[in-house]
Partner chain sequence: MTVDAIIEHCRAVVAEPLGAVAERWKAAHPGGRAVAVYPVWAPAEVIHAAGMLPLALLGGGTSVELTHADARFQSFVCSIAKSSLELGFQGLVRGVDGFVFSNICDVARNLASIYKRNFPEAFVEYLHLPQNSTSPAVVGYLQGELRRLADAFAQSFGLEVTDAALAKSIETYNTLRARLRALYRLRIEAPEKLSTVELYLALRAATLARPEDTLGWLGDLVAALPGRPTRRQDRMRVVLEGAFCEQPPLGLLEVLEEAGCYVVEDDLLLGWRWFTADVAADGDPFERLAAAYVNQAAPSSTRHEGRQHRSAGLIDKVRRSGADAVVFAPAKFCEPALFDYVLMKQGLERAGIPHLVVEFEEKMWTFERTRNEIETFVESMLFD
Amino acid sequence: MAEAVTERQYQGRVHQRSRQLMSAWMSELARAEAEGVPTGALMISGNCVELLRACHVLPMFPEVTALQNAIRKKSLPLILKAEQAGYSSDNCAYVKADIGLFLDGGMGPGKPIPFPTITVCNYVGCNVYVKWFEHLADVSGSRLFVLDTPFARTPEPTPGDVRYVVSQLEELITLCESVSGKKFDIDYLREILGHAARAEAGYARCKHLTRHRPAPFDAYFDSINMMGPINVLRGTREAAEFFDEAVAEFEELVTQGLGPLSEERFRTVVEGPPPYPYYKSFRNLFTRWGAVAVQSTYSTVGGIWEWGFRHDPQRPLESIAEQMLRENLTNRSITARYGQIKRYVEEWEADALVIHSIKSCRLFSAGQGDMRDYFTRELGVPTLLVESDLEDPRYYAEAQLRNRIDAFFEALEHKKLVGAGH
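Please output the structure of this chain alone, in the form predicted on its own.
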């Protein structure tokens, strides 16, 4: 193995500003009950966060609560508590950590994580999601709204699909008015969508900057700093300004020729969520090989902005519906995801595809064995498939992961050397 690669000590403005914004949102959430602000639980994938903001309902995301507990290594006791209550060990670990938090007394009146006033199940493609939000509504006593988003059967949503979702958004507006006591203002929604479109353009610009060599940031591990603002805070002026700052910082790094590592030896595309309980350890396994992710599917779980979609203030409800139908990663077919990854590999000039398959999300992980075969055999893209979990630390086996990752990059390094005529 060549000279050791080190991680550049990067704690730039993007990292710091993201932490500030997310902390401010968590504080606002903690004050909501005392201040009489209604809250609405949403799912990240294909969410309609702009509509809740326009209806004066503060959005909250059980997935974000679960992953924050995982990254702080607090998820296992919550998962065990849910399993003791009868939740299957095969169930989604996000669900168990979230329900475990309730059973542990960490959610509800007087707690930093309040009960939602309304629970909006904005994606029905995964039955576990639906049952999760049904349980959340049941234990919290909140009003449940199930928004039926048809699965993407065609490249573009049909006019009938859009009308179907818009009609449900209008029903959701009525529900929000009843809990907030405030009349819906379409012009306020247009203003929020303007901020959303600006943030989406900024995030897309950041993702396109990773085409440079070296990439200014790791599009898998470092994207977490941008996924909070784009998925949770989308529609706020602060999120739009955050992405203005992010673009400026990353463009500066490109000009200086700086990346996240001392040397970028391999450019990868990563498929699948990260193992949050071992986020840094997992990253280190790739860092030592000089592997930098230049694109990832997980960073698009809330929307695929780099292909040009933007919310349209002139077509407010229609564009929200189109985003929920078309730009939701988990609402697209596995072959559509093949196409997304293929573009990433080709246009970002990646050396390899890394698939991180997670045990507790069949929605995301189903078909990834076939995906590996397709990219390896049909397209000739070196592909590594490793397995653990995004929330449950019991499924993370460091030694096994290290062996597979080392063997893969040793072979990739040898292939490069042979190809270069050494």
Contents of the next structure:
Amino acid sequence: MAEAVTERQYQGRVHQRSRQLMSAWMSELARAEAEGVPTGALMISGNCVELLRACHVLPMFPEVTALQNAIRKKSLPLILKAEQAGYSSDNCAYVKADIGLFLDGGMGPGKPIPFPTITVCNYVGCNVYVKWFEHLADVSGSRLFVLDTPFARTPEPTPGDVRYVVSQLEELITLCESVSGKKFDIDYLREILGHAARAEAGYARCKHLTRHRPAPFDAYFDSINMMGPINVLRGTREAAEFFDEAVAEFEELVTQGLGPLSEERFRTVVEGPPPYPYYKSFRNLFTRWGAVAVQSTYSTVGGIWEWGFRHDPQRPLESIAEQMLRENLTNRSITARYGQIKRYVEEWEADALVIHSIKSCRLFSAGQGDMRDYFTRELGVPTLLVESDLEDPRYYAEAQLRNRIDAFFEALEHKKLVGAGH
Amino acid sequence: MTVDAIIEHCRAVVAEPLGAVAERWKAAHPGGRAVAVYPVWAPAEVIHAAGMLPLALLGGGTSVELTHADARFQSFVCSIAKSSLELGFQGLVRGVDGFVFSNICDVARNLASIYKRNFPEAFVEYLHLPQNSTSPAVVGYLQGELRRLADAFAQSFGLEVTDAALAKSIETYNTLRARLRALYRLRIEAPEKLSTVELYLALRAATLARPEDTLGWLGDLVAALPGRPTRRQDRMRVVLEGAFCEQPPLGLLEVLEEAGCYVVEDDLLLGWRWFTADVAADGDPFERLAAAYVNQAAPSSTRHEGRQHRSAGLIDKVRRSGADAVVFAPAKFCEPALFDYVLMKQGLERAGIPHLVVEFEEKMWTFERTRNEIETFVESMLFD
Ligand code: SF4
Ligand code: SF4
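What would you give as the form predicted in complex with the partner chain, now that the form predicted on its own is on the page?
Expanding to the full complex; the earlier chain stays at the top.
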């Protein structure tokens, strides 16, 4: 192996600002109950956070709580608690960590994570969402609203799909009015959608900047800093401004020719969620090889903005419906994802595809062997498939991962050298 | 025909590869097409109304070795998804022209498009069945979805589904389901007259033929059963829950009863008995089917009902069938079943109904451990 590459140990403004914004939101959530502000639980994928915001219902995201607990290495005891209560070791650990938190007394009345006033299951792609929120509504006693979003099974959503989602959005507005006691104002929603569109444009611009060599940030590991603002805080002025700053910072890095590592040797596209309990260790396995993700599918679970879709204040409910139906990774088929990845590999000029297969998440993972087959055999893209979990630390086997990753990049390096005529 | 002869006929049909069933029917119906549906529910009526043979795609059971599919689906994915794909790779569904999947779980969803990619010549359609039962918009949406399926048949096979044909198919399937309900009622009254394996074989055989060809022997079965000479044994009455998609091996169903239970209710092949009452007879047939899906579907782990607690349907089944306990049988790695287990368990506990969990895989060979577990469970109940 050639000389090891190092991380630049650079904590930029994007990272700091994202943390600030997210903790401000968490504090708001912690105060919500005392201040009588209604809260609404939502899922990340293709969500309609703007609508809740416009209805004066503070959004909360159990997925964010679960991932934060995993990053802080607190997930295992919570998962075990849930398993003791009857959850199977084969079920998505995100749900278990969340339910475990409740069983552990960490969620509920008077807690920093209050029970939601309403539980809005935006069923966008993932079937586990429905189960998760049924369980959450059951423990919290909150009203469950399932916003059924037809899966993308035709090239474009059918007019019936859009009508169906829009009608449910209207029903949701009525429900929100009843919990907030405030009349819905479409102009306020338009204003919020304006902020959303600005954030979306900013996020898209950031993602396009990773086409540069070196890419100014790692589109898998660093994208997490942007996923909070884009998926949770979308629709606020602060999130829009955050992306203005992010674009400025990344453009500056591009001008200076700086990337996240001391050297960018390999450009990868990464598929699948990260192993949150071992985020840093996992990242290090790639850093050693100078491998930088120039695109990732995980960063598009909430929305795919880089192909140009924006919320439209002129067509408020319709554009929310379109985003839920079409413009996010989760509501598309796995083979549509092959197309998305193919485009990333080609347009972002990646050397390889890394598939991180997650036991918890069958939405992402079930069938990734077929995906590998497609990329290696049909397209000739070097593809590495490794397995662990996004929440459950028991499935992270560092030595095994390291061996696989090292062997892969060694071979890739060899191929590059041979290709370069050495 | 005697009960035994009917069951033997069913056993023979079930043992055949799906492709062979399709080929045989197509040979007798030149120009005919066969469309198989993955669990749990798909509108067989729409397939039938296009003049095609509706079939159930239920994996490979114990008969198929995985040689291709396990490289495509990881170790933590249920067996039915893998073996259903394997059937394609091994040519065992050759003769089946189309496949219909739906949003029962994330695995089935991915399987649908992976099927399409690996077998591009096959017709593959994916239905999004609503997970909202209360919206005023839901029936209209589903009506459109069913029409979309019909249009896809017209486009791919040139086979139209007219309103009149669909109305007729609904009537035929109403009759079929009524017979199946009669069988289930008979088993509740006299479980010694029809073992669960026998009932399962009959049900499964019904998923491998047009209903016109099934109604005769099903009627005979319903008529002959009361007179079947059997003796009731001292067994515990149980509801079997959770095996709605991946098929439990026959050996498991056998052991369950041999070890001291009478299964008096279950969710086996639920999609083929989906409606709790007849689909309405008047009005737009697509709308009637959609409305029935929303308002008179059997409770299922793959559908969000929303109007009642997860355990309510199960508890109701226990009460209706006079069962003493529930045997919960989820397939290994089956997320919908495993998630629902938790809420169902809590509901059963609140209602004071005991339960046992028996996880299975379609390719299970030995049942001794299961036998022991069931025997212990039954004994503990008897001494309670
Ligand atoms: S299955 Fe995947 S997308 Fe669904 S809740 Fe779990 S981690 Fe999230
Ligand atoms: S067995 Fe369960 S997980 Fe597997 S396809 Fe069927 S419903 Fe999905």
